[in-house]
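Next up is one chain by itself, shown in structure tokens, the form predicted on its own.
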Amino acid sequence: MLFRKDKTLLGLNIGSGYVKMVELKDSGSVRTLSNFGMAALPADAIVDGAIMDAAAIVNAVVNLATNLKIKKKRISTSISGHSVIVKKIMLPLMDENTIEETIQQEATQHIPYDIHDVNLDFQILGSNPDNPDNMDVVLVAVKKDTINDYLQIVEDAGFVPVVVDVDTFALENSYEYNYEGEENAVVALVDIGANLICINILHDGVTCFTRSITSGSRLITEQLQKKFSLNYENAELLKMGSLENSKVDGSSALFAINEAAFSIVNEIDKAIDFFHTSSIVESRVEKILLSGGGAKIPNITKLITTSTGIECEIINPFRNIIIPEKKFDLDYIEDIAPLAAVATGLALRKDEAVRK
């Protein structure tokens, strides 16, 4: 039995607004970016993580892979939305074999779906610091229909799905690789997609709170459309700070964007406040790292910092990844990086399969 020489996977993030692909080269202690691209999806192709227009998504994936000249077929992808349930639970100390026998019974108490309709996974975090006779476990459940829909898209696009992750954990993977030395902080990873906001709060490098919010930056686009009588494409560009085709005064546009962004900022503020009031973790969130298309909204970090009182900055998923200057436009990569955070976390996963 020999391990594959190339143990990297293509990271494929099927978001609510864009399909993103990231391919990394594993050079041992470092990773090098070898391919990256993204393609827009039609409005409402995905709603709250549910596939609404499979054909359009398959077409976007195929066209993106063709344009990037992707040769790799084995991929890592992820799922988000309310069909994904992540719970941190406490169980008596036991070994992994024993927990596999009991986790399904425990899951029935924490999962709001019929246990036969979901796929379960778990990760043992270690003994509970306040109760050494117990251990903390992260329980993950995803509706089988949702997983099957995503797998079907991947296969119809000509790829082999090797890893199916959750967006929040892929984001965590990207953070851990690029922000070494900050593991002891309490950090909120916030990904603002077109229709969904995913929040993952880490304490000592471990997930202690997750939340998916059915809201996103498309709300701002739609409000700009109505206010300035724009088509969707120009409203989207205006949201990202481009005034070229909108014929809208800059100050008026910024005021409208800030006004429209209030509901998104408020949802993030409420989620973090809920964590502070309900979590057994005494420490408060020290930093918010923002990713997704919503991170491109003008002044969004300032708005979040003002609302929450917590320092907010945009994540750089390529911070510890080598980017060849001859192959990539570095200004473009820097500009678009926040949208690549989940896909990069997926590309950092290794292909553990073996070949005879």
Ligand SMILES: Nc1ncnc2c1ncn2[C@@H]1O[C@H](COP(=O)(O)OP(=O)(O)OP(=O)(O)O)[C@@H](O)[C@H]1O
Given for the second form:
Amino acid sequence: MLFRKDKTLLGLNIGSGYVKMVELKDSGSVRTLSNFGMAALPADAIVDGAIMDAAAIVNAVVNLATNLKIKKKRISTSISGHSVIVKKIMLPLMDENTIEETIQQEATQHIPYDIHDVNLDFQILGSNPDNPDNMDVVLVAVKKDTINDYLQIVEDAGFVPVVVDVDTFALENSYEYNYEGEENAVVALVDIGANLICINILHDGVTCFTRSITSGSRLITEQLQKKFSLNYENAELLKMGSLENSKVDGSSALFAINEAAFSIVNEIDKAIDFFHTSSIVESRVEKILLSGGGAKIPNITKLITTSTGIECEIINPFRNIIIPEKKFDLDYIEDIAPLAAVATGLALRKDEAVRK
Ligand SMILES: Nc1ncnc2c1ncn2[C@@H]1O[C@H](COP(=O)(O)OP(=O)(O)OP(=O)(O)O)[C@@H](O)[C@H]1O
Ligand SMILES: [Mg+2]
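How about the form predicted together with this ligand, since we already have the form predicted on its own?
Now the complete complex, all chains and molecules, led by this one.
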């Protein structure tokens, strides 16, 4: 074939706070950012990963795509929350076909849902270091109802869903692409979203522990709403440092933000502590890489380091991606980069259906 077919997908991350879109250009050896944007969703459009107001989400996706002048129709998107179960399990050594035949039965012991209500997937990690006759396998189960709800939204918005991923793995994909060569350490990828904190601990670049916690940056919004009797929109503005609409002084606001941030940090600390005490691997977490809107909480990396004793930095999902200066405001991109981590991981997925 004379021309190389475009194998990139539009990355669409439907978060409960914001819808994010990332489009990359693949020129073989490098990727270039060709489009990025995000749009806020109403407070209760998505609750605990479940779609509550599909029309509002479709609307946000369509408007965002129109504003960004997106032409691509084929997308990769992801799901998170309690509809997704990711578990590392141990199985006797067997080949991939045999796992496919037995995974359903195995999963019944590990999944708290009726096995007929979930889509199952797995990834073989390799033989278990302590039990050479066994191997470690990551089991992924996603509720069919939730997948269908997300697919419906994507289709109603006029797109073709090609990849349906899980937020945690999209984030991991983003990390792998951008932090290649740093994979030996035990790294905790921590995404603080609006309503969900996702933790994925990688050992030698492979997932060894995941946990999602129902908390996030929205907790701060709620704290501000309660403390200063604000509506959701004004509390969101106050959280981002805009004092005009709320008539609250800066230091009281910062104090309230810190209080809620402390509880978020505490949850992260507890989860990492649990990982250490359960000695899944012998090494301790060497670095925490933070993503999501929660990375914008003032001083959050310092708070996390003080609490956990672990070095913490904000992820840069564009570290190995070229950002054309002519097209983008680099300060803005740098500012919102942590919110784009999942969407970038999704945009890095290839459209396997399109052959060269
Ligand atoms: N500058 C900022 N300062 C503080 N918080 C911010 C800032 N920018 C965004 N946020 C918060 O980040 C959250 C959105 O982050 P993100 O897009 O990562 O979440 P999400 O993916 O939509 O949610 P989830 O993954 O939990 O479903 C919102 O709660 C928003 O208020
Ligand atoms: Mg998110």
